[in-house]
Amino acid sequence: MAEHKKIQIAATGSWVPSHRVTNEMLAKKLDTTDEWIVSHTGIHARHVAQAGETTASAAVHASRIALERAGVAADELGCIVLATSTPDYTLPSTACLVHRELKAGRAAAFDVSAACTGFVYAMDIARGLMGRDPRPTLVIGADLMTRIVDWTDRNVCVLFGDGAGAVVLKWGSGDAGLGESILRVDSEGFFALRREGGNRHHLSEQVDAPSGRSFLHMEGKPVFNFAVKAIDEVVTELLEKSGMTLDQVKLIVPHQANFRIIDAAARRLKTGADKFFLNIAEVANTSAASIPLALDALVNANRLQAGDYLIFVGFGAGLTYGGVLVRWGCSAPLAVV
């Protein structure tokens, strides 16, 4: 009988800027308080990239940790898939800059634009590519969200932080690995969460000076309602497709957007908020980086054992959403580099 193989997460890595901004620091500049921010979001602090720190450099930092832990050299990779909403350039893709810095040889490299669901989309895309090219694949979520928010808008800027997370995917034997997945979009709500710009107008019609269109805009209530529904739908359907119950899942690792969203989704799923792993209190909403950042936090805290089932679930602008069921395969915690 042929050996059963699945695509597995071989290692994780993450990076956040060293500059930490607390709610108290924001309260000195904005009409807000630590109490208000915590009660409405669950966020206590966020990490903000400084001059010289870019989406590409963040991705490279996280990737090097993941590659070293996995025992994979960059020139062994078949592909680099980078999920981001804050690319360093309109073109080329930021993944190409990461490829250049890592010296990834003959690997392919490209970006995925699916906002806060980007890492989930990238994981599923990578799995498809590995069916044709079995070499290890590097999947990254990296965003510098603080670069695109209006720091005078207290309703939006307090929500976001910067960071990057990465995983190395490899073919492996046994039952551990990536399971059922769901990728979807509710495009009727695309305007509720947006950053305008792009090429809707010819360059000659655009102005050089930044405008309100350059910043991230969010309509809070419709986005909140969408997110709660999306989590419920994705988790429920993944369990149905897998023939499992929620009790069999150790943790749901969601996009870290807002504690109130997670709390409401937990009630819809008839479970407690402790079923979800959250690190939003320290890193805030890091968009495509949030799920791999949370996963690496679990690894570093020795919270996972071989055989544990996890559900990654994302939701974001588009309105994209999706999830993937993962059976963890590492029998011992990975060494911290």
Contents of the next structure:
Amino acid sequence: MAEHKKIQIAATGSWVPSHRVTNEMLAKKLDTTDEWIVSHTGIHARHVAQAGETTASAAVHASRIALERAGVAADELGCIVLATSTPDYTLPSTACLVHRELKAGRAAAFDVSAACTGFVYAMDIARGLMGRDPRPTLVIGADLMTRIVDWTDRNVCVLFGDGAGAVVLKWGSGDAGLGESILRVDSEGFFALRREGGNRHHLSEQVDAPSGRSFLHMEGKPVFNFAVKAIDEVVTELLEKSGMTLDQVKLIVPHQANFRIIDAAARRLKTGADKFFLNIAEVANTSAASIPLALDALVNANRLQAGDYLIFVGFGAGLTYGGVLVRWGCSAPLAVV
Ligand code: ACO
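Moving from the form predicted alone, what structure would you give for the form predicted in complex with acetyl coenzyme *A?
Once more the chain from above appears, this time first in line as the rest of the complex follows.
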């Protein structure tokens, strides 16, 4: 009988900066309170990159852990796919800097721009590429959102943090692996979440936002409403496509934007908020890093067993959204180096 082969998550890794900023620390500089932030978002703290720490260095830290745990050398990789909205440079892609630092030999490397849905997009793209090149692939979500928020704007800056998460994908035997996936965009809503300062004008005409220097702009309410519907749509359709019920899924690992979004989505799905894994309290919204950071936290806490079904669901600027059903295959985390 032919061996059943699937693309599997062989290992995870993550990194957040050591500098931790609590709500109380923010309240000393901003017109906000710990009570407001916790009650409106579920966030208690965020980790903020310091001088010398970049999206590329964050990605390298997370990747080294994932590669070590997977027993894969960087020069065995076929590709590095890195999701980010906060690249070190406009060009080249941050994935190229990670490739250089890891010494990834003959691997391809490129960035994916799908904001907070970036990791889900990157996993699906990586999976497609592995049909042609079966070598292991490194998929990273990395963002330093604190570099692009206006620290005087309490509406936005309290929501975000920095970090990176990585997974190594490998072909493997057995039933574990990546299942059905959905990638979508509600492009009519693109204006609600954006950062200007791109290249719509020649550099010499960029008066308001020269060289890409502008802050993240967010209209909270429409994004909130979109996110709740997006989670419901993705989870419901992934279950339908897979012929499964939500009871068979151990946990949904969502993009960590706001616990109230999760609470409202859980009600739409007629389930409890405890069906969702949340680590937003400690790391805030880390955009593309959010899902792989949460996944690595689950792995490190030994919360996953081989055979468990998980749903990753992301939503963000674009307005992109999507998800993937995963049957977990790793049994336990290996020692972190
Ligand atoms: N501290 C104190 N008060 C605040 C703060 C703060 N940090 N921020 C806003 N407020 C005030 C507002 O000024 C407003 O005051 P007003 O009524 O006097 O005008 C009041 O609180 C209420 O504001 P709302 O906008 O109604 O608050 P809401 O309950 O909608 O929560 C929030 C705001 C948290 C931003 C919510 O809308 C949200 O989470 N939206 C989704 C964000 C998201 O999911 N982003 C994900 C994508 S990010 C990406 O892709 C890069």
